[in-house]
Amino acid sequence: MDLMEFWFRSRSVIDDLVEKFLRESRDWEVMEMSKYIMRDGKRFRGTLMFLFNGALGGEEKEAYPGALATEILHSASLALDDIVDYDEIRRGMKAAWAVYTNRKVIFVSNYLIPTALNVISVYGDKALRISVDLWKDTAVGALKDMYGKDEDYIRTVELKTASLFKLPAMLSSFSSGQSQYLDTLMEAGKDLGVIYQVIDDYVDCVTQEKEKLVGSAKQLYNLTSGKYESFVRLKYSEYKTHYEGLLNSLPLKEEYRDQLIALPDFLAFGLMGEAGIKNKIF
């Protein structure tokens, strides 16, 4: 099974997990808003949970709670980001706040976040503590995204985006019973998260007028004085090389190795292809 097939299959499984989670909600209004917030996600982060868990010899069902919790947290973070950024469109439809109002979405997000952390608690206290710390990192990253200095661009990206890539990689160490590789897996997740956000910001720089750039994309543009291509190429190469080195230090099952190696290119080319821009940097 190649990476594309694995992703399609994982996305289907995660969608089923999300649907089951929503059906079990006891409050109809909360369920409806939660369903809207969690609709139509790419499920990249949940897929990472399945990939690393399987590569380390874990049973797929043991990764279900981590994949679900990761997607809940990611969806809640996007819903809150849209409020802060006044973004009215998310995944081709009105953002949740534009449908349900700011207050309701904030309240529902405040319901989803501890619910996800409660799901994570099945992996034990250490996994839960780390997850809380990673969620706090995303909050700090969101502040840096709005108010941070241009020269802190990479740190902003590590916090605001890579934290939620580190999460499923970290949880896979517990789901697979390979917690001795926790630190290595978190580093691998960080590398993938930085790659994802740097390419996402590159796409924004290419497709938007500089006056309309916000957050980390604006920081990238300002940091490089508009000459972002060479910077993005360099950082992509650096993080991809480091990521591959980490993979070589892990006892991966061979049937997963090629899929994991392909992840940086998969994420990068997927983002550029979705935006309809030609590859200018690789």
Second form
2 protein chains.
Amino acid sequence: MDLMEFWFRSRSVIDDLVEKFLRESRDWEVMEMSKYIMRDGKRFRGTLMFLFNGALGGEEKEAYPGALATEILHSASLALDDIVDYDEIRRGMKAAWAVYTNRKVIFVSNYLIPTALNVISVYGDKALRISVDLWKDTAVGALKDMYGKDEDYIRTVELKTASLFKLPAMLSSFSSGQSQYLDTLMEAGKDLGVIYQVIDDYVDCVTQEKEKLVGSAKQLYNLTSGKYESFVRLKYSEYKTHYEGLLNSLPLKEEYRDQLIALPDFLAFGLMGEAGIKNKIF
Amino acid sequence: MDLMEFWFRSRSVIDDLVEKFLRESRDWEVMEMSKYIMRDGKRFRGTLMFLFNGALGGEEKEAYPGALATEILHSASLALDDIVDYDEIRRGMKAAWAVYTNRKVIFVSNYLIPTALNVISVYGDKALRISVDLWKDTAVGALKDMYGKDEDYIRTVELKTASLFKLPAMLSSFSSGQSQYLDTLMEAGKDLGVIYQVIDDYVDCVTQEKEKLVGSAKQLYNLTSGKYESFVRLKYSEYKTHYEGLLNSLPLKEEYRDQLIALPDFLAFGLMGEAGIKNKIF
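Here we have the form predicted alone; I need the corresponding form predicted together with another copy of the chain.
What follows is the entire complex, opening with the chain shown before.
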């Protein structure tokens, strides 16, 4: 199975997990809003949970809570981002706040976040503690996205985006019973998250007018004085090489190795494909 | 020392803990906003931590992390409430969102909440898990405050307000090394929290025009068809009696017993005194 097929399959499994999770909410209105917030995700982050868990020899079903919790946290963070950015469109439809009001979305998110942490606690207390920390990092990253210095660009990206890539990679060490590789997996997740966000910012720099750039995309533009292309190419290559080195240090099952190696390109081409600027820098 | 003196003292200790906590933030802007959000609280909830911890034989310094974390969570939840209510004034000054924008306040809160959970984790993993649950309850309560049925009034109050009274009471079982009383302490915290919110809603009903009532105060008004006074008197008496029963089942140090028994009246008279309607129903 190639990575694209793997992703289609895991995305569909995750959609089922999300549906089951929502059916179990006791409160109708919480369920409706949660459903709206969690609709139609690409489920990349949850897919990482399946990939790493499988590669380390874990049973597929052991990955379910981690994949579900990762996607709950990601969806909640997007719903909050849309409020603060006044973005009216998300995933092709009205943003949740534009449908349900800020007030309700803030509190549904505040409900979803600890609910996801509860789901994670099946992996034990250490997993829970690290998850709380990673979630804190995403909040610090969101702040740095707003007022961080241009020189801190990579640190901003690590915090705001890579934290939710580190999460499933970290959890897979527990789900597969291979917690001795915890640190390596966190690093690998970080590499993928940085690649994802740097390419995302690159896409923004290419497709948007300079004046309209915000957050980390603006930081990337300023940091490189508008010459972001070579910087992005360099970072992409650095992080990809580092990531491959980490993979080589892990006892991965052979049938997963190619898919894991393909991930950086898969994420990068996915983002560029969406934006119609395929292969512009690679 | 009577309860008023105890409160003045613990409030000042908590203010020092908050200041120390803020000084340790590495990020200047996060520190400034956190400071604004945490300013000038009454520190009632943190004071509960000192009272219960001391009453159960815990060293005072064992209560510090719990009192600090409780006040961080409480302040963050107020900052979010003000955004969703469009309240422009909090603690006699502009609400945080009106100074720093919604965007920043949402993310500072999202930073403060897991930071508080980290502080709590010194009491062990069970304390952390229960805290995550209680914080989830506050979010569900905030939702019920908006669209809950009038008949669910007490349940709404338990979730939205009593959760952050249960928190310090619960943590004191760990800080004092008396975790066998965990459930009783949670119940005692719940009683105090319900009393606090019912009186708070009563104050709203008395001081505001019927049309301006919102949330749980409106639910109280509707549930009792405007005859809230006898209902409030009844609930106050029920919960106070229940609370006293719980205190009698706990091995409390004698010098703390009177202060703990005085808490329901202290909270109720405090709220009514603030609003200038002292002793109207008791």
